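Only one chain is given next, in structure tokens, and it is the form predicted on its own.
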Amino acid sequence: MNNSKISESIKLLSLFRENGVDEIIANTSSNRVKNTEKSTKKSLIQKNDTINRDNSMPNERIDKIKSIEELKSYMANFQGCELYKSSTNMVFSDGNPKSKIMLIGEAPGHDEDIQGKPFVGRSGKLLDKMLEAIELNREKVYIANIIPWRPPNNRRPTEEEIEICLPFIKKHIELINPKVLMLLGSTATFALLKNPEGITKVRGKWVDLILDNITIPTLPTFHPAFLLRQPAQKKHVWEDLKSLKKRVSK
């Protein structure tokens, strides 16, 4: 735009201002009622989307669940955690739901995702040997995970994913109501105990897990996957297993 056109435009704007013009009317008409309807519809869609995503905070509905079957059905239909989209199966539990001993791990791996059961891969085989060492097996314990869906590439669950799934495992524990609880690894330990210290400092120490209706003696220990990488640490877990057996025998 050359200087003469700029000057003309400034003069025109000054003239509008002097005559009380404070808005410019477009060359094409605009249906304000229709635009308002569109805006309202968009707002409702966003609101509904928020309501749907609020399914990631399932506490109120979970409080009404009274059985393991109800919990499993609810979790199978839950879509508030994105992990379900990339998983083959929801991994709910394995073992004896009437057991006095409940073990809780981190999340399913590849083999667990395929078979739909916790601890069936290399870590699972080591866990079986750990249990056999104190005369236990899967028919005498109950096993679950903090996260029921496999994180992509077996990565560690995020804090958000843990918080979304935390009401599930808490309800799971309440329904099983075990005499003792063993937490396998740092993720399970931190998720339930919120311990500021690392697993190496808290493992082997009994603490009380206090839920809404029950208090359960809880023992953190190393995860079997960690033991596969650090076999020298098995001696510590052996002490933890003996402590577990002694506690159950009381």
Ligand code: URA
Contents of the next structure:
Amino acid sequence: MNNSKISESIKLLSLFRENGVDEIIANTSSNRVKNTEKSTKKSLIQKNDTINRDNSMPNERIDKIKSIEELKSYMANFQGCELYKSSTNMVFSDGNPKSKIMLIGEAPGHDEDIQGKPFVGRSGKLLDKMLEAIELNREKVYIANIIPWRPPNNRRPTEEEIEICLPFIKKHIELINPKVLMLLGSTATFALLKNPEGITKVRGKWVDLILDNITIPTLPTFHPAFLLRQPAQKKHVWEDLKSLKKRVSK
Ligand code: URA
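Got the form predicted on its own; any chance of the form predicted together with uracil (URA) too?
Up next: the whole complex, starting with the chain shown before.
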């Protein structure tokens, strides 16, 4: 590459940076679970090929996990979902693991990725206020996300990423075994309930989430990030919070 090409490329990169492009990502996500099948076959041919990372299908070994600590460490070593590569921290959970109330969001954003804790950014501040309104706080609830790694540029997780991570959150719910579950937003709701209608139709209605070993009364509601964009919708979430409080104290 000659000097003028180099200086042109540097200008272009600076322009990207000024416009907020600070990560290089692929347009499509790669399914490392499927890729494992290929690499396993390859390793039969290349006998010296060693796979020392755990990128096997999560549910193959997940059944054997018996504690939150084990789950956290298993996930921290899991490389079957590409998102871990561009993230700073895995965001596992926050709050009280003995709580009767578990809240589930979508995926970490920038602040959560830096701090390694769910809901610490703008939507987290609103979530804290929502909880305060029903006399709850992080010592009284438990919070996790469907996806534990930040999707680059805060894009929505793909269906593939959700399916790869789903066994983790299901196991997480089973281990916490809360009395009730509140799903924050359409991604968390659809991932766990596979509801054919949109979040506007299903929010505020209790449904049973049936997992392998337990069934949990579950209430979908709007995501705090949506409420930041549409504050007029807060009134609905207020109703949902009251309903949650009532159900827990039954
Ligand atoms: N949005 C989410 O769904 N989860 C977080 O942890 C932060 C923002």
